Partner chain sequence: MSANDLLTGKVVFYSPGGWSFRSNDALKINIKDIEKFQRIIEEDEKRCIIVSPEFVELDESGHIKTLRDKIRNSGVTIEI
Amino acid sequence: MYKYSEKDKKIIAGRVKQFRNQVQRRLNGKISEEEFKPLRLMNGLYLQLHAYMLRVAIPYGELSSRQLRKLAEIADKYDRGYGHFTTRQNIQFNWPKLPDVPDILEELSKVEMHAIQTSGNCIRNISADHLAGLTNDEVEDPRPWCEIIRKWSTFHPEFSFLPRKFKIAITGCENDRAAILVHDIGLKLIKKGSRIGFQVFVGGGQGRTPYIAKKINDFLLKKDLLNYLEAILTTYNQLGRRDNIYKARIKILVNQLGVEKFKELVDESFKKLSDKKLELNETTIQKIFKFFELPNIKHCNEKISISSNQKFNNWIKQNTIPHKILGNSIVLISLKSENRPPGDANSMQMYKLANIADKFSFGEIRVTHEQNLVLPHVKNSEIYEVWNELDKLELATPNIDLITDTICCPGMDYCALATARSIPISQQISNFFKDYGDQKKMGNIKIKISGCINACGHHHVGNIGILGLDRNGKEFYQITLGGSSKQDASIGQIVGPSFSSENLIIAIKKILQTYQKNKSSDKDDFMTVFRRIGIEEFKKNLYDNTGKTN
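Could the structure of this chain by itself be given in the form predicted together with the partner chain?
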């Protein structure tokens, strides 16, 4: 794992001091809310419906047990004993008090954590494949690159007041688990001959006008990464719209100019403004890579033995993946148990999980963009014990990638911008599809739920996407089908009129029936069937024989 240098420590400490000063000035009226807002946002502090919310960065989703313990401690001391893991590999605390926030940040800095640039119109926390460095199909580990970009983007003097927020994600393999095509910039490490470089995608995004990112560079040399990113950001900072926040993201600019023109401008800026000092040399790169070497994991032939316990067997099948080092597994911890909001974990779970990680996984934990956690290196010989411990904590729900593994934003229960609630919907789904066998029949399927058009719940790229709307004061839900955030990314299509919360489950059931009916083999998952038969077939079965569905 990455360890802070002295310089990192000083920069973070300086920031805490600065924010303390800003909070002071706010409390004694020296700055107005309008002026304070962007400053607090740069430190991850929002004002939600009932309270402030602090979003803490978990760079590229990687946590040590020590950090997780600190998060648990903060949840207990300053919040209501729980935290919420988000779709951008961050954690949110929902109830901090404004005067406490500088103290929280100070405590975080002791374990090398911060809330810098987790919101506001700046370059946000860089996200990565949660299985980075663990699988064989990877060209190269994306995490060191995230760290290199994290540094460059932190308090960037030029890019701290962009037209709008800016998100970057990196994947090291073809099988994209980081949803790079729905980010402002998506980077994919690829191999060309014996050399490794980046494919660069730009202008992806969700919100009210979703776009799939477009490729603007087929092979960017590693040494040029920062200069090239700088060229993209310079172009965007100058030309991105500032008169209308709904049109301010880079995706709009790219689509207005056309990708060719945009690329031309970036290339020109890159040529003219590239700074030798931003060029990355092999030594610097290697130094960062050193931090991300695998711990000392033993290679062996041990397989996971089938148990008489069916619950355990299901969990193994659903929630574990072979590690690239034989005899070990990657364990996925579902935060989508039946009765809890997706992505929430309480302090007790966090404390105990930190202990489990210490004992069985070299003290490492990861956070996925699908709001689950990972124990990256578990010995096959110890996996039963791990399951047992997790099960006691209600952290062994065997549903990774199944229908109840929903992605869900906080919705109107917390969020000031929401038009409807989203958590109760995901709970309805969890309740309805409780049974593992039933879920298994539906195969891999992603339901993604947002409480408003801002799409924090990624509904556009859900195989089934659900968007909460307000219709004359009543909550209604629009369904989209066929979205995907993988390497074959696509935006979901609207099926038709929206549904009341009571009818929503019925509608989902009908959609699944259509899928079941049209399966040509057991291997066909929802997306395969959808792409084969198209949306019309689903529409027909959804609205036809029901008369009024909503």
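Having looked at the form predicted together with the partner chain, could you now put up the form predicted alone?
So it's only the chain below, everything else dropped.
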């Protein structure tokens, strides 16, 4: 894990002091809310439906036990005893009081955390594969590259006021667990001969106009990474629209210019930059990589013992992955159950998880972009003990990648932009499909739910996507099918007229009936069937001839 230098600490302390003064001016009425808005957004503070919300950065999803304890402490002291882990590997506090926010930021700075770049029209928190550095299918650990980009982008004088927010994700393997193709820039580490470099994808995103990113460089040398990113961002900053918020993202620019023209402009800019000081040398790269070396994990032949406890056995099958060091496992902690909103963890759970991480996983925890947590290094001989501890905390739901492992945004329960609630829909799904045996028979299915067209719940890339709509003051839900955020990324197709909240579960059941009916073998997952039979087969069972639900 990266550790702050003395320079880093001074920068963060200075930023806290600066924001404390800005908050005081707002409280004294010396600046209006409109004048305060750009200042608070630069410090991760939003004004939502009922209160301010503070979004805290968790760069590339990596947390120490010390940091998790601090987040739990903040939840208790300044909020309502919980935090919400997001799809950008961040955490949000939904109820801080404005006078307390500078104190929260000061508390965070003590454990090398902040809220910079979690909002505003800047380069947001860099995200990565939550299994980075842990599996054998990886070309190289992407986390050091995330840190290199974070250092370059934080406070970049030209990129603090981009036409629109900007998101970068990196994966180190063919199996894309970082959703790079629905990011403004997606980077994929690949090997060519003996050399490792990057494939570069640009122009992905969701929201009102979803696009899959397009490849503009098949092999970028490591040394050129920052210069090439600088060229992309400069091109976007100069040509991106600022007159229309809905057409300001880089995905619109790439689509309007065409990928070939955009690539040509980036290459021209890159040639001008390629000899400048942003070129990375091997010494700099290795210095950052040293922060991300694995802890002293013992190699052994110990296997996970099968238990007479079926709950434990189910959890092992669903929530653990073999570590690349034999005798160890990666434990996935589901934050999805019928009892709470997806991604929420209360302060007691966070405190206890920090203790579990210290005892069993070298004090490390990770956050996934699917709103779950990870214990990255657990001995197989200690797996049962870990499960037992998690079960006591109601954190042992065996549903990773199953239908109840939903993603959803806060929706109209919190967000001023939302047009419908999303949390109750997720809870309906969790309650209705909670039987593990039934979920397992259905196989891997990703349901993603957004409370408005801004798509914070990533509904466009859900195998089953659900978008909340307002129809004359009533909540309705539009369904899309066939979305994916993996290496075979695709945007979901709208099935037809929307459904009331009362009829939504019935509609999902009908979709699943069509899926089950058309499986050619038990190995077929939802996307395999959908891509084979197409959307029309699903529509037949879902609507009658009038377009209404059957």
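Everything numeric in this text was worked out from a predicted model, so none of it was measured. Residue numbers count along the first chain shown, from 1. Superpose the two forms; the largest set of C-alphas matching within 1.5 Å is the rigid core.
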| request: Align on the rigid core first; then say whether the Cα of L27 has moved by at least 2 Å between these two forms. | output: yes
